[in-house]
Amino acid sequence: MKDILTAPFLRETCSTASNMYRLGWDERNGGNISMLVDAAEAAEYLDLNNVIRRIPTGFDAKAVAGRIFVVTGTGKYFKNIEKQPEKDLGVIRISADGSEAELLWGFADGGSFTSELPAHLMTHISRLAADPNHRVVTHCHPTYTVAMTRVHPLDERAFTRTLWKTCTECIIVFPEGVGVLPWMVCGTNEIGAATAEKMKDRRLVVWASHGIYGTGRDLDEAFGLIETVEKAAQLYMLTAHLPTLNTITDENLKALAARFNVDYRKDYLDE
């Protein structure tokens, strides 16, 4: 059997976790990460008949029955995960009646998984059923995408709008626009549920004064959708207090959604 250590669905958790500390999007123990991973890749490491523990799920989760994941631990911190993954990252298949995670491997200290859990099965089980080819769940404390939703309003269409009219590749890259949610307590079925239903149509979605969750068919993708947000925040951040002497139009939006072939949320635009 070959070396967990050297699995590359486990190196990329690794990776990008210390890239999202690395950009400030995941202070201290802020931030959680989920990875459907093929049972077969799985079994190259493991041995799955050997469930060391199991942990209540928190929810229903008879969607993902049989599936397995990797998944960023509670209270960890994402500059330590590269240092030492079999504390804070764990191997979870989900229980035949959905109540429990079977912990297959990590954890080694004792702990579990992330108490956004709940979110993000809720989260894969939505974009599983839009897109057969999901993979990831990602949620981070962007400093810029944050900030935004202080000062912006927090209705989706005009959130979306200022993404796009901001920076060029934002209608290109998320053509569907974002989700967006006001305030609400965290590590809660509630929030999970919430954020779940906007994942129906979408592949992103901010919590207001909080961060945001990004999915994708692997770790670049949910990577990227948040990345590009947070450089469009930023530069919002930085001109919303000057006066605008161009942007982008919906006729540009228009135009860039022709050329790239993309089909974005046509309401989101004026006529």
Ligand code: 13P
Contents of the next structure:
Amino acid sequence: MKDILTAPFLRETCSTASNMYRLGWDERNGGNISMLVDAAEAAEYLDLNNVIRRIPTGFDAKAVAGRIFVVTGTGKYFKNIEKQPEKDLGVIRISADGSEAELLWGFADGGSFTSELPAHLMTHISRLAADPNHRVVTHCHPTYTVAMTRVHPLDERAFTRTLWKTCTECIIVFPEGVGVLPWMVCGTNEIGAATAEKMKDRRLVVWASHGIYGTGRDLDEAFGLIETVEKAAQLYMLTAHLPTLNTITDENLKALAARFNVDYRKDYLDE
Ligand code: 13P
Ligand code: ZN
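Since the structure above is the form predicted alone, I would like to see how the form predicted together with 1,3-dihydroxyacetonephosphate (13P) looks, so please show that one next.
After this comes the whole thing, all chains and molecules, with the earlier chain placed first.
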């Protein structure tokens, strides 16, 4: 059996958490990460017959029964994950009936998975239906994105258009746009279901006055999507109070989409 602390899925989760912390996106215990791990890969590091603990999921997760995830713990500081992954991370498998998480490794201080597990697992279910190669869900509290939700209308089309028009890369990186949810109580099945509904045809969902969810086939994709939204939100917040003399027009956006061959959300641009 190989040493799990050397497993790429753990090492990449640790380094991503550290990067997110250093960017100021994950104060205190803010943020959470979950990533699907192939059973064959997990079996190189873990005895998959050895269930350490069973933790109720609190909702029906049957659609991902038997799937294995590495997931951050609730109340854990992203600042510390790289130093103590065995306490702050867990490797869980969803039970056959979807009602329990079987702990295979981690949460060594008796801890549990993130309070946002419903949003994570429901989002994994939505994204897997859209893309069988989907693997990662990340949530964090990037400063300018959250600031933007305080001063910009939350209409998804308007919010996406502002991001697309603020910096050139946006329509290329997230042509499907961003979903936006109004403020809701976090850590609930309700916000999980609302997030997952929007994730059926998007990889990004913003939670007003809270944060953002980004998804992808790997940690780089999920991280890069959030990083791009946050860059545009920062530019917006730096300039929103000033007269706008120049912008990216709808015609410019169409030309970009044509050059980079991206299938953007057509009704988000004017005729
Ligand atoms: P957890 O500590 O339970 O992961 O919660 C952090 C968070 O960001 C809640 O939205
Ligand atoms: Zn949060």
